[in-house]
Partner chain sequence: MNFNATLIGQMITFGLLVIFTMKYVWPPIIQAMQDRQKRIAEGLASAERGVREQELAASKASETLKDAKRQAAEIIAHAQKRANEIIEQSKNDARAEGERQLVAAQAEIEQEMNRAREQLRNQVIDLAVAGAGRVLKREIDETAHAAMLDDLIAQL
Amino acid sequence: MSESGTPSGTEYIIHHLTPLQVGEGFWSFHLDTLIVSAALGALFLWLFIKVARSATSGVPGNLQNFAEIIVEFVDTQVKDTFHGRNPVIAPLALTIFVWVFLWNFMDLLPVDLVPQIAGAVGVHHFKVVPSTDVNATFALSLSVMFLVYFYSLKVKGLKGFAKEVLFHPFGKWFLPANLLLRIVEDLAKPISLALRLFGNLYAGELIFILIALLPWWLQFTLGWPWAVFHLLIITLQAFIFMVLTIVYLSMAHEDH
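Take the sequence just shown and give its structure alone, in the form predicted alone.
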């Protein structure tokens, strides 16, 4: 804390990157991540249910047009990437794309807006971007991997799945090497999914915080171009997470 009573730059950054946490160690919960994620998920469901119930075959409104564009875009990606038959994949891909995009979009809010509102009601820490919390990105990536294993066993059966793990890619005479490669591959998938999303959004949020530390006449000059560029980043990250999910699930449905 500086002599004037205002926080230093380091204290300001730490304050904005500290989650609202309850509990200790492994059993701690980041309440801000859970609250914001649930609110954004409810917003997504409410919005698309509203569009579905009010959809018309006549001239659609702007909201219906927007929803149809997103649904058609996701459906195209599923048709081009997923080669099995599963009615769950397209809704899952839509949910992941929109939910992750909404997570990321929170990064475009002014960095002091929500923390000041939370502080006014006695909450000292509140991170508003769930994708800057590695717990959230890992939870989502592990959920995807759970589905990958579920459908691998369902489509290929226990025997077929065991053969794929033990005999691919070098055949039955290289079982230890095959198993080691499979372990590395299955560990790399959720880690890369989680850390790619987390790393990009954490860095983006940190840059916004650093811009907020600058004089007011520089904040808009630097913040506006970065916000426009970051809009592309948050969309791209949601797209990548969705496409990789589709690819992994498509591989799980391949019965050799």
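Right, the form predicted alone is done; let's see the coordinates for the form predicted together with the partner chain.
Partners and other molecules have been left off, which leaves just the chain.
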């Protein structure tokens, strides 16, 4: 299974869950996450910009059809939830949906494929699914929260935002409770957003790794159903992340 003789199950699992890290402490980078997600982002942009360049209002080609299905799907979600006018939200949602989906899709590659290739060129650890890296998921959720605060302040102004934080939901006589509740809520939002995605994909990847420990003639009996089930999960998780982003941002636009 691995190049270094016959590792034990634990070693195999740990090997697969170790990122390709450079640097020490906080100022270190998971190169695998950065490279894979950047490559997937580039793939997304390349594909969609190609469509956007040749977009025609006449009869669309196959690729344009495909892109339009996704765009329309995202646009519908945004329009259903968000009633204001903001040119950022829809493209943001599209980016999140496609990008996260592509991250998650990496989970369906055979667990040993990329690490083996990386091992062959002398790289000993390579985690190919960016969503199994908390840094990736938190980067997304914190960016979303940043936008939430940005638009909260922009739409409501500092005064309006302060009023909402201090006097909502129980009125001004419960100011400490309101504040506490708001803090909890605003902490829970990015953490739950990031950890939901991370947890689902980490668990999924772990199960693929466990299945890979089975004898080769037995792997498909569990691997195939789990992969099929996972097709649902990866789409669903990308969708949930997108929808919650839209919901949070539309909440930021609501004036009480």
